[in-house]
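Have a look below at one chain only, the form predicted on its own, in structure tokens format.
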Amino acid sequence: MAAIGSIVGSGGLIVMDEDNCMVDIAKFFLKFTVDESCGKCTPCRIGTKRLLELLEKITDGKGTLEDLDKLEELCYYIKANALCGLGQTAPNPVLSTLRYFRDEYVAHVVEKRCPAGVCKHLLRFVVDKDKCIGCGMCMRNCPASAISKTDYIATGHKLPSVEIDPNKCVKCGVCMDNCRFKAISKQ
């Protein structure tokens, strides 16, 4: 396991698929480290907080390619200078995901999207006008009143549909959950 850049730790193994965002996973493990740091050494006490801030910036859709470079540089600094095993291994989830899933980080930063559809700030709910019958179930259940009825022209006919105002949408997914016709999806 060590040869491929992984740690067995207590012997646990986590299986993930395309529905898991690797940037979010790295953030999850880093939150744990930040909470568990004893605070004795600066690399762990402050460095892991800065790593977490960078990851939050990326998952909020505000990251840059320069942030990816800073992230990696800070990881190596923390590994080399932390006093204990916690601090020395804290950057491993970030370094592993950067190494094997850099394309996901780039999608967050450049395309402002989360390929797994996990990072809330990067989500967008879309209506498939061909499936939508304009029943309004999504509109009635939307807690933010972000959905309105509309018509669209298809094959020369005016058909009922709905549209989602991205500025009002709170990205809760209630619209998608309430659509019986599977006309709403997250991207």
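Note that the coordinates shown come from a computational prediction; the quantities given were computed from them, not determined experimentally. For the two forms, the rigid core is made up of the largest set of C-alpha atoms that agree within 1.5 Å on superposition. Numbering follows the first chain given and starts at 1. Compared with the form predicted together with its partner chain:
Core-superposed comparison between the two forms: the C-alpha position of K49 differs by less than 2 Å.
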The other form holds:
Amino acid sequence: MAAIGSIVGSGGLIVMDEDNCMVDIAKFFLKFTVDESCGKCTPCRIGTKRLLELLEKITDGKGTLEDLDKLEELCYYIKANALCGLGQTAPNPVLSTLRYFRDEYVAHVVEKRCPAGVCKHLLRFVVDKDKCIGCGMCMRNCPASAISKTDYIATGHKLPSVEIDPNKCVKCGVCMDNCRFKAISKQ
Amino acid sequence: MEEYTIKINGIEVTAPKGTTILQAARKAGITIPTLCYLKEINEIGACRICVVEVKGARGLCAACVYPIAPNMEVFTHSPKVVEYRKRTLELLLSDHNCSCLSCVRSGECELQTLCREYGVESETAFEGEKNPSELDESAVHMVRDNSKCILCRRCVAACEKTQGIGVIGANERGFATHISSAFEMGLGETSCVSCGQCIAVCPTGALYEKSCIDDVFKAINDPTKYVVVQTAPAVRAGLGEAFGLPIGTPVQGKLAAALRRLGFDKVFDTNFGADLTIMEEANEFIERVQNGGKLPIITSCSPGWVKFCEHYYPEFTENLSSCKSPQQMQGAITKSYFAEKMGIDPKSIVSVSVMPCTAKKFEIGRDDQSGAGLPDMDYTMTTRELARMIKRAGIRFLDLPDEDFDHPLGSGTGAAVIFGATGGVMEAALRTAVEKLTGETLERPDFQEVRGTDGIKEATYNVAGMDVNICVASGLKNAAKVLDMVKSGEKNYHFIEIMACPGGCVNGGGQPQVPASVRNFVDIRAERAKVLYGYDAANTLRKSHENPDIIELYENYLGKPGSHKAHELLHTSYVKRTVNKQF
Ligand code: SF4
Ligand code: SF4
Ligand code: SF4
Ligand code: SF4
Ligand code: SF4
Ligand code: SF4
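Now show the form predicted together with its partner chain, given that the preceding structure was the form predicted on its own.
After this comes the whole thing, all chains and molecules, with the earlier chain placed first.
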């Protein structure tokens, strides 16, 4: 594994599929080293923290293409400069995911989309107005009061359909679970 | 010793086995930057600013700890290395309160200098969370501002390795790592001895003395106040550095001139107080020897040492000389003898001192330091603070003429001026005690055995038929060693001099800070001490009891050393303290 540049964690093998977001996986492993850092040397103490923050920025949908370059550069810096093995290997999960799944990173920063649908900040819950019968189950259960009635009544329905205000939505998914007509989907 | 020849940036250098790349590079005329490295006490390779490329090595090497090997090829400033150093600086800045404009260290800050040298263009190359921190102002002498701390741990090493105290250390881990005391106690609640050695080694503005500059300016500008200043021996050996002069430049004349131009009503010399201290201390020593008093007698002029004794070796407080420090003696005499002589109301006198010391800020607030019924001293500032005052007042220090101190508290002998170097108090005391005991004149008043920067020095002198065993220690770790040997009975001394700061006051916690790039290669203790021994050798009076103003003070005012009046004004008492949780 090391030879083809896919060192992620400690050498243990983890099987993943398209439901796993690679940026999120990198974040997961990095959090571990950030917590484990003893705090003695600069590259590990501050560097890995900044690395994690850059990943967070990307999964929050605020990343840019320049951030990807910065991320990669910082990884190589930390590998070369950290005092002990912990810091020197800390960037590996980021580097391997960047190498093999760069398109996923790019999707996060350019399209503001998480292909695996994992990164909450990049999720959107959308109501299909033609499927929605206007029962209001979702509205009653939404903890963020993000759902409201529209003026639109779909053909064959009696009540106006609803819509979700993405600014108020906290992406809990309760509405989707409550809609018996599969009118709400995650995008 | 085996020698290796290596190539640094293509230059051949030969150095003994065991030499680090950092030292070898220096031989090749190359400076490799360092932030955490302090020779002998902080060789932790942690800041990573000193990384270099070594041909064939995996990754980069920390030059400060990496030893040279035969035929090694080193690149200290390759584009990659330079870029990486810049990255390290940018990362440090990303968790730094970059407020240079109002920072006490600006202009002399090692971090700032490196950022300039490495062309750092932005404080925000990396953005992100900064560690929250509050000022620790709990200690009387200093402030810790962790928002400026780069976690080099030099302060921790000074406190623990040099001083053997260890009241500060790293708390928490990872990004949250920060320097503080056990259980997040404020420094003032710990058994910190106020020596300021941590400040002296700090590369940034994270540690600094509590300043009294504003109060002193205010007093000077208050027409109802009579403001008197005194300056310690070591100040004249260090102040010049703050004005760009080489380490070890004597500046006594300019110092006196600067103080006068700042507007002090009288410019006195603590050397007077030092001569007075010798009169009292030599007398106390002789009395203890002759009357079976507590021996060994231990000097008490270093308040950092006194506080250390009270906390860590309270069983030795009876051994401490009851003499106040020269500063406090001079303060008491200023508000009594001098005030009477001049017909000034002592209450209108504001007594200020310039000291190489931060522990003096603790000392002036001690109990039993009000000889004339008023606090002996009102303000004490460090050499660094004085330099700031001079700059703020627009005084062109280097252009000043050499001037003398004012009389009568401005005269001092050669014995007094060496108080600022380790062994100096002992030598001064011996010059007087030997003459008193033997009744003969010492032709060559030099006691070479007690000179030099060794942490512990010993000698035995036969004085009037008695073998007098003496010991001199500087740096509190050395002091502890000596006291342990006395405690165990391994050593039997009559007289011990202890200075809290390694090398004595010339290397005090209030002296101009010397960057690691110099400190690691030059013995600043020796360079500054030379200045004092130079003043001693040049003085026609080299024994405290020959100071005519001291003779007059005793004749007209105090009577004899150890008199009732002398005790009232010039002696003090000690307390026993406990040790508060350490690391
Ligand atoms: S790389 Fe090692 S020494 Fe440096 S902070 Fe991380 S764990 Fe500590
Ligand atoms: S996902 Fe949660 S917060 Fe968003 S609209 Fe549905 S129920 Fe409301
Ligand atoms: S510590 Fe140095 S870099 Fe930081 S604010 Fe002060 S002068 Fe500037
Ligand atoms: S002042 Fe001295 S004792 Fe106090 S923390 Fe600093 S080095 Fe330690
Ligand atoms: S306070 Fe100063 S000496 Fe101590 S770790 Fe911070 S920067 Fe270094
Ligand atoms: S050795 Fe000098 S500078 Fe250091 S604490 Fe003692 S008096 Fe102050």
